[in-house]
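What follows is a single chain, given as structure tokens, in the form predicted on its own.
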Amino acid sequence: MKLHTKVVHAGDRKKSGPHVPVTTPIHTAASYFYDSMEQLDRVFGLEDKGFSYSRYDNPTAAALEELVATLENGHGALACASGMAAIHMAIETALADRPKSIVAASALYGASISLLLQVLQPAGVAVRFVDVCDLDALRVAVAEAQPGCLLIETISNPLLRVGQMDAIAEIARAAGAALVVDSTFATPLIMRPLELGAHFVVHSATKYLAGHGDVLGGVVVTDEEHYPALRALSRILGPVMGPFESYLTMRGIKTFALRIERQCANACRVASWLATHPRIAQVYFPASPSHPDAATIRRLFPPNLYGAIVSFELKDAGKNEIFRFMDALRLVVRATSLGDVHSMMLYPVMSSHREVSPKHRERMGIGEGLVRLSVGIEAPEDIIEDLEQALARG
């Protein structure tokens, strides 16, 4: 079955009595009792399948969870309040029987940055960054942090740096270490990283899955192997994702190939245009034939399908300048978040590194002149008109 089949079909139409409702319903519900309390001890037990309380297991969320293992081709999936809970839940799980120890890749985005050296490393886990994207400079790191788990990004935030999934994958399990990857910029549609030999995949719901600016939440996908440790440890931390946010996201899922076809098509024409305006410095985009990692784009993603995030630099300008340009803007949202609908923009240095120290961001290629625009579905024309004029009066 085709994606595209699938994002419609997975997860839905569950009979429960002699109907069948087309969608999942809603299950608001925080316990749930049965017939009898043999039963009941039985589900509690996990050695009946049901539900018994909220937090470790909801209907609405069941589905969701099996439509997104689906699209990743993995064996179970969490979902999660917010994609960082997605990733924290993903690395305290590969940790779990491993060497605490974490190599992660130089480029990641700010709050994972964070939650490794603010949450982990003061709680005992060593933490060393390497550029993934260079694959003997990975080799000699793990050799020498004998890792028990590695965090890279698909299409890294907000450089868009792309490494060598599978070649990464192999590194970690010739080192006995997991991979974590988030793959929000990616998609299912563009990478399936759990097919390249990654343990865990991440995404942030909030972004393109649900896409439409009115959910928070994230999912982890795994593997058969690290499933049941990571459905015990949901079950006593209790991150879940709430049965509404579950539906809406389950919703937007539903039209996410489309979305993304358009976005991606949509961000070509975009960055095409940027590349060639006298205002600009530079243009990042995967599509590029420059980019520093165009073998590999080639080599790993489908035809025209890039991703829909353009992330550029003005010419000679610091945060007044950038300042006054988003200022300027009228279509393309100023606001923190990517993947909606509508076109957006933030501005690195000011919403997701933020809390990243200055000396990082310089190592990471992150200037005071870098925006990072996320790419809609609006027609390609309003889009360019829009950043057209906001350079002009900016």
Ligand SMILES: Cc1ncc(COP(=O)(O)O)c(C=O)c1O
Given for the second form:
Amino acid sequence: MKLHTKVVHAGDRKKSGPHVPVTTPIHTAASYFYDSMEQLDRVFGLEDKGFSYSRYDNPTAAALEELVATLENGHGALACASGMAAIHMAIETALADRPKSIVAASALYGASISLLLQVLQPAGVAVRFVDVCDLDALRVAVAEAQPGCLLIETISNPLLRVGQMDAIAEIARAAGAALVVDSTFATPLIMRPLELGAHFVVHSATKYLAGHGDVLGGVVVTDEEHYPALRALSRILGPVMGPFESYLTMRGIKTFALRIERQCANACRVASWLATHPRIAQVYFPASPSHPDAATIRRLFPPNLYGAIVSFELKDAGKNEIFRFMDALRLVVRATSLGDVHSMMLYPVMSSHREVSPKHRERMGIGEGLVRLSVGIEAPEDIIEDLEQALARG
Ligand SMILES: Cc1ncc(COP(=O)(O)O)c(C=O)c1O
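Mind sharing the form predicted together with the ligand? What's above is the form predicted on its own.
Everything in the complex follows now, all chains and molecules, and the chain you saw is the first one.
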């Protein structure tokens, strides 16, 4: 079955009585009642399928989990309260019975870097960053660090670097490490990391999956080997997504493939236009033939889908110039997030990578003149017109 079909069918219409709701309802109950203690005992003991307590399992979250696991071709999923909670759960599960050492891509979302340096490192986990687009450097780092886990992003935030996922998975597997992939920017329409050898794929569902700027959530999808440990840890820690958010995320996903196709097409138009503008110093976009990972993108991405984020640098711009430009925007929303139906712009130095040290930011290539545009589903002419007037006025 094709992804466009799965998004509208998977997870729904679970039979629990004579009638079946066509779409999964919001189940708010905290706990579940059975005719006999014996039945409840079997559910608690995981001998029978069923729900006992919503920190363990919830029917609305379960429907969403089945849907996302289906889209990623995984064994099972866990819906979490945020993307960060999902990344944390994936890493903790990966490291449960492996060496407490992580090799991470140096190009990551700011809070992921903070999770590594401010939470996991102080708790005794060794952390080492490396450019994962350089496979030789990665091999050296893995040989030296002997990691239990590799952490990468499919398309990195915000400079859109793309590592060779299949080769990285091979390196991880040869070293006995688990590969955790944050695929928020790519979505399962562009890449499905588990099919390329990853052990965990994580999404901030806040972004493209939910897609409407009204949900905070995350999802971890994993293979058969790690799924029981992921759920067991979640039963204890309880980082789960609530039923209202699960419902909204599932509703959002039904149109996600259509949205992404439109957003990707719009992003191509916007990136091409930006590249010709005299005030723009550099455009970062995976469709560009001069992209440093162009060969990997050609090999691993489907035709004509390059994601819908366009990052760019304004010529001779620092904070003041960027503030003036962004204040002049009338349609594109100045806000921290991405992947919504509306176009949004963010200033990485101020928001997504604010907590990252200036030295690490410099190593990643994030300067004071860089902005990140998440292209929405609007008419592309209107997005371009807004950028044009803001570049002229700001
Ligand atoms: C690539 C990436 N991963 C993870 C996250 C964290 O997601 P959340 O804000 O849902 O915790 C973000 C948030 O911007 C992100 O951009």
